[in-house]
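Form predicted alone, single chain, as structure tokens, below.
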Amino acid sequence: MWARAGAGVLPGFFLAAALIGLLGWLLPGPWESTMVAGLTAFFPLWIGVICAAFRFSSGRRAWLWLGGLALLALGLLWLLQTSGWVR
């Protein structure tokens, strides 16, 4: 059980927080429009992620899975940053 929850909680984090940063850059208008609304929202999200990962049956399936998607939404995000498709 601590393991899934420490899977919710930290890569988790990084993961609500890059979806936030995605969904805040690939709006249309300057991303600094959605800083308030992205803010807001991910709290909930976070939360949401954290209740997400005691559906996986072991602490070790939480920890990849959301570990991984952490990495890839955050390589995204750096991604488009240095392709200068974002700004």
Second form
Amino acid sequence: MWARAGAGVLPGFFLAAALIGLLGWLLPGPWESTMVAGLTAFFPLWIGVICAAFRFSSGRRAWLWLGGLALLALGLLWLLQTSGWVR
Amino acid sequence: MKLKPATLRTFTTLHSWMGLVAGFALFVAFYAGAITVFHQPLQQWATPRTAAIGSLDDAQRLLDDVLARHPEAREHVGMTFPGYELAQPTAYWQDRHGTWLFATPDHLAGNPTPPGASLPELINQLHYMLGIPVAGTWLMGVVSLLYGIALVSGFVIHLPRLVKDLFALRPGRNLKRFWQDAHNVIGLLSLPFHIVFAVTGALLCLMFVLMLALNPLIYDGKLMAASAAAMDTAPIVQKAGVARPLSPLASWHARSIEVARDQGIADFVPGYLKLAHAGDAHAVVEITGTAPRGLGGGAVALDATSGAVIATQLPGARDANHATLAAVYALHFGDYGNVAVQWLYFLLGLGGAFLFYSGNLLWIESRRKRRQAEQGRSSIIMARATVGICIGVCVAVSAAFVAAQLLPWLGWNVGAGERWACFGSWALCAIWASWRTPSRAAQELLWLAALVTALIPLAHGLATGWWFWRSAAAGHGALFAVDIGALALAIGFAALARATARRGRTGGANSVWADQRR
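Now show me the form predicted in complex with its partner chain, since the one above was the form predicted alone.
Next comes the full complex, this chain leading.
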């Protein structure tokens, strides 16, 4: 229980942040135009990820999956931002 | 929908733990929040005399005097129009040390204490930070997140029997089942409202912290620079360095209404303004107002010297950022629509408080040992805490109301006295509940809540002469509504006290709620 909760709270935070970031920067128009919507959507998304973490069969799997996805999504976002493909 | 038994078990555990951890704070937030819906009528009720609404000329005089006396206010000054929150206009600005100062036509020197009665602010502080300075806000933000998790897990548990639960309210001999049914029905019917509060509550409490965290992570460090444009209406302009007088305040007021009407908003009421660079050629004023039929108000930014329109963010013609922000505020505070929406929010707020109270009772009941008189330690502790904190805060809030009327009448310090009455009576209730048996404490404190709440209209009548029949006859709806609302709540507490006594006498014997005398 604790391990899965931790996975939802910690890597889950970074995963939710990365998803909000990808959505904000990939939507048409400048990212600034959806920043308040992004901040508002963050908490329900994070809560959803925390709850979803409890559906993994073990804490280890939850950490690996959520951590891996978070790194992947953040990496993709940084790649898009530094390469100037999104603005 | 079918769920695996293991999943169901996980989410049931999750739901009850989130409820246990966050339930007490949420009870306080919902009970105080239901009252905060009526903070404006409350302001009138708690202000010693029903003052006449000031005029725009009063506002102009206040603005001129504040700008002349306080150079800091020339950089940035805010001001409420007469009749918005308070009958008289109020100006506010930050001094050199960053402290907010407030001035009214009667007190031009500026005072760190906001004008008006302190009672609405005390109830509001209970609502969003449990009365704990600074850290209380973050605590309530975390509580909102736990509340969100409790909502999702509660929904998942009931998913398999959603429709059946909605129509199953089974009164009868099985009291636990009746409470479970009531908990489920109220939870399901008010779910959209609870989702709104979990999301907007977390956002309002943790917005700043979240922005600090997300700024380097996903916004490439550019979030803070972009936030002014996303949240304010007037753009940030540099001073021209050329002196030029301001146009009259009344002209800004009229212009904002005119601009709103041109955009199809017939009922725009200016509430407050923000003025930057007063006296400079680049002075900018932003007038924020309410539009009762739109979701959230809007704002019009004007050149404060010529009156030319610089920017608008009004319902129906807003960018996504302002529309989202307006929706968050309006949905959380229930200040869209008319008085019916406020009453709905009030009732849903009390219903939410019931949800957390009943949740605790169900937790205790499901751990009940039916075959032995001695109940588990955790049940007794939980019952004591529920009685002391939940019923205690009801007593405490009513005590603050009574103090707000009696203290000025007796000539004592109102602000400090209200806090003592509130937190002192709350602490005493908690001590009482930890000393008596839960069943007795619940009955006694409910009777106390009924008594103190019934004293509210009495104290108001004694202190001001505005007995509720006189308010009704004179058409003071706000004064009448607060007094009558208090009487209705007092009757509710008395009914709950009687129900608790009945449970103690005739309900199942082996329980923390059974009278120990048998």
